[in-house]
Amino acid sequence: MAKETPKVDPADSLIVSEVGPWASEKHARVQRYIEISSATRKKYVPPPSWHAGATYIELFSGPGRSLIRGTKTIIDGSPLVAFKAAQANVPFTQMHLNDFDAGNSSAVDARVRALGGAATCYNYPADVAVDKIVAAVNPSGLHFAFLDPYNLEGLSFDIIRKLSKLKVDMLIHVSVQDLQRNLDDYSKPGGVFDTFAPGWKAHVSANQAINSFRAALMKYWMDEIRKLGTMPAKGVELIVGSKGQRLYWLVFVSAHDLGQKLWEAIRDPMRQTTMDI
């Protein structure tokens, strides 16, 4: 079977990934949380010099620009989202970002470079690149990571502990399609919850309903990570598509006390799910 041919943005040539029509609903929620964090980065912002910097840090970053499947609309992606809202604001002190295909990496490297940026461009799996950029940044500044994978296997657990041991918020894309598609090959030993959520098994239950085993791994989730010092907002986000189809969750991490407040400020109230655990 022949391979596919790239899609390719015509204004740069350079390549695009497909995406469904909620991409944008993520990046808005990306970019408002810049937005509204602009007074807070300032303080690590260079000058004076000992400031610590602010950074932005993705994992799974696509090619910085996306087509919205089934149309001819290209957007931007997460990358170039968060680099213009910085940059109409208080300019991050770096970029770092990955993607596991070198395709992608090359292109968001050119697109913000294109935009007169710079960033720290990765071609590793994300568990890997994590522990780069981790060794990369201050320790002492601020960061944002949006972790937004294609599915709950690139979602593992040690990501978040790592970069929890930086002052760090996180927005965290979680799939529920892909739970409740894969629940059964995703539950068996050495399956993906093992690494998604280490341990699991010792406090929830397989046996039992859909729902409630998904409600339960999430909680255990989010008490994990509560585990490491930092917050999970209450007031999970669900989107959901155009049939009413379950997507996928947003969860914000903060590791600050006004991270509930910036959490409140960036959301739609009108999806919270009654997870607020």
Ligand SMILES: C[S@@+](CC[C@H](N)C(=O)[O-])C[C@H]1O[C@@H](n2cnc3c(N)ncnc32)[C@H](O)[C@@H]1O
Contents of the next structure:
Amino acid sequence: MAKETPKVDPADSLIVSEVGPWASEKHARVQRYIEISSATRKKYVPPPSWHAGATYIELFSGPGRSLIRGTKTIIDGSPLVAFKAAQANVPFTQMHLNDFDAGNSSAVDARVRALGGAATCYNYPADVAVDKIVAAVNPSGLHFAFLDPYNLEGLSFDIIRKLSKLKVDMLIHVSVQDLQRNLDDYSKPGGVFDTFAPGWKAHVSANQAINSFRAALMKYWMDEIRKLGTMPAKGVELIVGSKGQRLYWLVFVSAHDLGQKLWEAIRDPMRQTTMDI
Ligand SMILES: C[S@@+](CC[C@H](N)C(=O)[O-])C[C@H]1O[C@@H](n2cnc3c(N)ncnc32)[C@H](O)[C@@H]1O
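Alternate state requested, the form predicted in complex with the ligand (shown: the form predicted alone):
Up next: the whole complex, starting with the chain shown before.
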């Protein structure tokens, strides 16, 4: 079968990804968080020139623009949402954007440039890019990382562990659908859960009802994040699809009370706040 030609945005002739309408929900959280954390970010950005800087990090950036599936509407992807939100308030001193797809990586690079910015763009698997990015940023700076993989496969716990060595707030997309569909496969020896939540087998029994297994696994994952000295916020947001299907959680993680307070201020209080399945 012939490979489908990648779709492009007629506005810039660069490739777009295809997304569901719910992508805007996560973008709204990224935007609000960048807006509301501006005053804190200002303390880190030059001048004076010795300030350590404030960066935006994505390991799964996409191409920077997306077509909403089944429509002709093209929206900004999270890197552009983040860039614009920061420019309108307190710009980041650097943006580090990675996508293992070379086409996505060069498209997002070009799009940030077209807006007058300059991102450092990488083209590696996320678990390789994280080392390069952690080495490139100032450890005394303030960092915001949006981790937005399609599925749990790319979300190795090592990524969170390595990023947590920085002064970083993280917003993590955890795919509920992936967890629901692939539970059996992922729990096999050497399966995805071994990288997503290493050590889970010693703490979570796979011999229990599916729902309680999933809930216990996610509790274990959150507990392991807490052990890194950073905290998942109590308010986890569940994003649902147009037919009410459970799609993904947005988990906010910060080592600081202020980060937690800012997240509380912007998340939707009407939404589910636990990772119950
Ligand atoms: C959900 S999309 C990101 C969308 C983007 N954050 C946005 O909102 O516009 C996930 C992206 O991650 C990339 N990707 C998937 N697995 C990856 C991996 N292991 N390492 C790096 N990139 C990966 C895909 O090519 C895809 O562009």
